[in-house]
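Only one chain is shown below, in structure tokens, and it's the form predicted on its own.
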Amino acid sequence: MSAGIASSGTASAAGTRATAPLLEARAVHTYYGASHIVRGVDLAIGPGETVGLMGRNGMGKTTLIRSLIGLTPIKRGSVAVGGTDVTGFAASRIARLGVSYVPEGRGIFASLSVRENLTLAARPGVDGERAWTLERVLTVFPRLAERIGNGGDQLSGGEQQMLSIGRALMTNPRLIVLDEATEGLAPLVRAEIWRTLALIRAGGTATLIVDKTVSAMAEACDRILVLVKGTVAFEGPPATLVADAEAMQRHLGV
């Protein structure tokens, strides 16, 4: 981590880590062929907490998310998820012990309606509760209530991100992974979107979030890692990063 401006021992942090967490990684490394693009990550999430992980493009985010939840392997290193070490576990296996993964290019199914795309994702959460319902998501989405017969093509950008939320919220998991929350989307659409992340996060269900907005992302996080060509250059709370304009400048071109 750069000398100065690496914070691993907030107060809320290491109350959080004194409990099992609820998503461990550790020194993970991932390839692709010859590229070493995950150098060494550490990551504790603990159960409720909301973490930010930041980073110009090209730094690794996307493929340290699909490490951890078993979309892209790793060379070496750990996960553990609820105590359970899931290295090398399929994406499903780890699906059902409580991860949701919201991805990047939303990845609904345009031939399905609204109704159908959430309905098939429902199930209950590893303790067999089902806090999150369809009318509850209707409810946080009126949006897809009014569209809830249109395919998954007839809806706008926004629609379709609220539709892959609501579907990974039907899931009731104990963590949402979202890469790239908010991007391309209207101003209007994005802060809805953050409202519901907040919503969310008030509902004890901890995230994962990679945005680009740090505004936002310094309010809705407990926590922010910066990544840069694939390390860990920065971890600690929000206002430590936001307050050192230069750590700012270097690794977010802020």
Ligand SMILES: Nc1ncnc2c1ncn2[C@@H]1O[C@H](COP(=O)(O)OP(=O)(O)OP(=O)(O)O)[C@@H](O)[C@H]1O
Given for the second form:
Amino acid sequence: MSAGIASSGTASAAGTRATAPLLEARAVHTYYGASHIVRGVDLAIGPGETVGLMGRNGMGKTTLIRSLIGLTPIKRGSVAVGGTDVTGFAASRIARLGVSYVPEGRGIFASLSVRENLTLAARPGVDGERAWTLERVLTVFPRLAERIGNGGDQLSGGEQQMLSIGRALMTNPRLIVLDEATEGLAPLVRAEIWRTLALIRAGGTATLIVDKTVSAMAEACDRILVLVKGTVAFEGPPATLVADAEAMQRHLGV
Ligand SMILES: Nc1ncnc2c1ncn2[C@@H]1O[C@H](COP(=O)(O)OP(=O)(O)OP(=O)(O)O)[C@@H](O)[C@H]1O
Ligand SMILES: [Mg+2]
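Could the form predicted together with the named molecule be shown next, to go alongside the form predicted on its own?
Below: every chain and molecule of the assembly, starting with the one above.
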């Protein structure tokens, strides 16, 4: 794909060519000061595809996804969303192209109610549609319906995570990027989050999921990438990764 079609504005970006990946990163390098963290990562996500990003602590997963969505500047390489070159774009501009982020540690507004958190996030998708409404999000997360008037700071960890995912859905994204959405949660709550991600997948919204639970990732993802020291050490279907005991032990420690 040519980068020359870039920056023709959001209207034409919305009219995505059918062949363009939803997100395409090429040879991305990211540094924190002198520390070279992301080292030449290529990554493409097709419309509706669920891609998993795995790897041990500190391998650069969060840095990579922040690089893709404009929160951490990249030093070299390129990132395109729906065929539009977004390299160097501010995160808010990338978000408006239909990329929604559920950060590690959630990022909800503690002083606002569940309802306010959700309605403030609401906007139509790049196609102008509002497939996700407050009602639909509350149907997916009945617990949020029960807590609708509670403040963000009155929610359990699991409920905060649900609210964070609910906020992402309210933006009617084409791609949701989730960083460790199930970390630190009780098993039943984790199961609820995975059920929701399965619903999102079935609904045709693409997701990039960072998580360390191999069994859940194998079920949830179409494809998995494993990051080792900022480079892609494995890319392929979950079954191929799981079948490779040596790679599992070496790259994931399981
Ligand atoms: N803001 C920062 N400034 C400097 N170094 C950072 C910063 N954030 C992360 N790092 C370092 O960059 C490396 C990659 O961190 P990153 O958070 O991307 O890893 P990760 O794969 O997401 O790890 P985890 O599984 O623990 O979330 C680590 O060595 C980390 O200490
Ligand atoms: Mg991380």
